[in-house]
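Shown next as structure tokens: one chain only, the form predicted alone.
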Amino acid sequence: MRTFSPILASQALWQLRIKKRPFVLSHGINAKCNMHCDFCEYWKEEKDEMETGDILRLLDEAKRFGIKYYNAWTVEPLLRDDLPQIMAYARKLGMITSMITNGKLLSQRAHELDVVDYLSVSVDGTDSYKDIRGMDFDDLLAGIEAAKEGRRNPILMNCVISGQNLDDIEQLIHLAREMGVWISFEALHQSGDIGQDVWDRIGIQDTAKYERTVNSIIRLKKEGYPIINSLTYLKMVRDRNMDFKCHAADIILNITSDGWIEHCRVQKERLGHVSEGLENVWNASKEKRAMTARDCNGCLFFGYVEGSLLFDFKPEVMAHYEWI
């Protein structure tokens, strides 16, 4: 497994702490999806999408603003034909590129993704995967194998822990090691935009089993399996304890498919539009960002928690955090 880069960490902390600007641009690059999972609200939102030229200009501005990391996500980036062009442009500007996909189109488009430095695939189970995602698990694995060819960094399988996949977790970790990929885990976030009937079906009902499962993840992490979460984060997930100060809005610039800059993926408070200029929106929203974070009930999204712990110089996270 790759070791943590102190140079990248230093660049991030300089941008965040000294320049007081975000390090990551997290871009909801499209508004369409080829899966209609009932626990996801993003594909249900009717939004426009930025044109290719507008995105390239956004990347130019982000580079001038000091952004080092470009992440393409929501709802399914591989539905955009121009995705390789966009990622290649970000790479040309010197940005690190990453992408999150549901994997349905990986087999067809894997050969186009050499411009993506860090590729993350949503893998929410093994035996339970088809019930959760509606896609054959073997088809997903074939896509991951195709995407592995010629990559500089291992692929990341990201698993959201739910009541449906507790029996699959250890098998999934062993599979990650066998396939030579990384794996990460994330707590299920019960969005208010999704009906209670869905959460009653997929939520955590057996808390004792849930805690045993997360303890197994912690044990296997200590044994050297390719789990990228920090132990600090995994213990928070196990205990459902949000014992950290959130700096998500200081670290990540969240931009929707239609160009709105939002506080974060939980508090979708609009801060401004890209047409107003990134620096202008950032400077004008300082008090609003602070107030929104202060009034938030919190979440356990992997990137938000780990990034916030890095921001606060937590030693264990700084030493072991291997994915931004």
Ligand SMILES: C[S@@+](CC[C@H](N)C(=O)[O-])C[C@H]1O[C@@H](n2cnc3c(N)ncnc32)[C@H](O)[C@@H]1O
Contents of the next structure:
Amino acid sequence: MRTFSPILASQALWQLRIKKRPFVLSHGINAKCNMHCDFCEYWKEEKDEMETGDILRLLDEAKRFGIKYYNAWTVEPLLRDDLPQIMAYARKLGMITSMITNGKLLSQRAHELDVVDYLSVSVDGTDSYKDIRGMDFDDLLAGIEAAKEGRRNPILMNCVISGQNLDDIEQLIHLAREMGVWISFEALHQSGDIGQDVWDRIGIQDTAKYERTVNSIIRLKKEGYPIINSLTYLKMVRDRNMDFKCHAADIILNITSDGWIEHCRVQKERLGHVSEGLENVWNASKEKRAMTARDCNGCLFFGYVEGSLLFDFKPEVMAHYEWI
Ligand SMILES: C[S@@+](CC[C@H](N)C(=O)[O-])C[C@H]1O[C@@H](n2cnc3c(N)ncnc32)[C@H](O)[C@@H]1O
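Having gone through the form predicted alone, I am curious about the other one (the form predicted together with the ligand); can you provide its structure?
Full assembly next; the chain just shown is listed first.
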């Protein structure tokens, strides 16, 4: 795919490196979910949601602040009726739009998603999918097929690797190629908000099998299968190596459904509230952001890792990371 645009790259460099401001707004666009996945903490939280008008005003302000990429990501964007209106507004402001969905409402709402440039769907397995997500795999695939119809922009299947789906991974990669979509992988993050009993049940127990599985992803990536992750990242996932300088909060402004600006999805340290103004919060939180990143034990969320490696101009990632 690789839609590399020199204009976008120079805008990103200007914003991130010269202005020292984030390029992406990652927004908890709603507060509820229609799936209750064991490994996810978001559906359990009770939060308010911003009104449509407040979100449009936030987008106006984000544009003035230099944000060029709007990502609707939690808790389940397709539960929000005004999603197309919000995405269209971001587009009108010149932003690239993206979202991630669990796909449960994809068949019903696929026709509304031409305002989404980058559409990601969580697909955490094939045979194991129903156990993990509680939905029939065929229904999910029907939703992805519906989303593909008449769509010029890419679709990405995102798979979180866990102890439950190791046997499905190769099959999933072949399926992505057959369906003409992209696929990404990321490591299961054992968040402290979820009980150890859950991690004992769904986490990686057989490490040799896990390493073999990630090695097969690396091999298929080298063979040209449509895997977006860089080899550097996949090797870090295999080795569970979190040794990278994190720039997540330099790149992504993380805003919750009730308007709090948080450091990132791992360090939910509040930096301020949108009502204080993005620029004010940003300028006042410089020290806090630096300290939070420095004291973090790390993660392997691919958006954070690949983004941070790109920020530091890591050549292999620049050459092989296949998403925007
Ligand atoms: C929080 S979900 C929100 C979007 C949507 N509801 C979905 O299921 O894709 C965003 C992404 O986070 C991933 N995720 C949730 N909990 C995770 C965890 N503990 N470790 C790794 N990824 C996780 C999901 O699989 C999904 O790809």
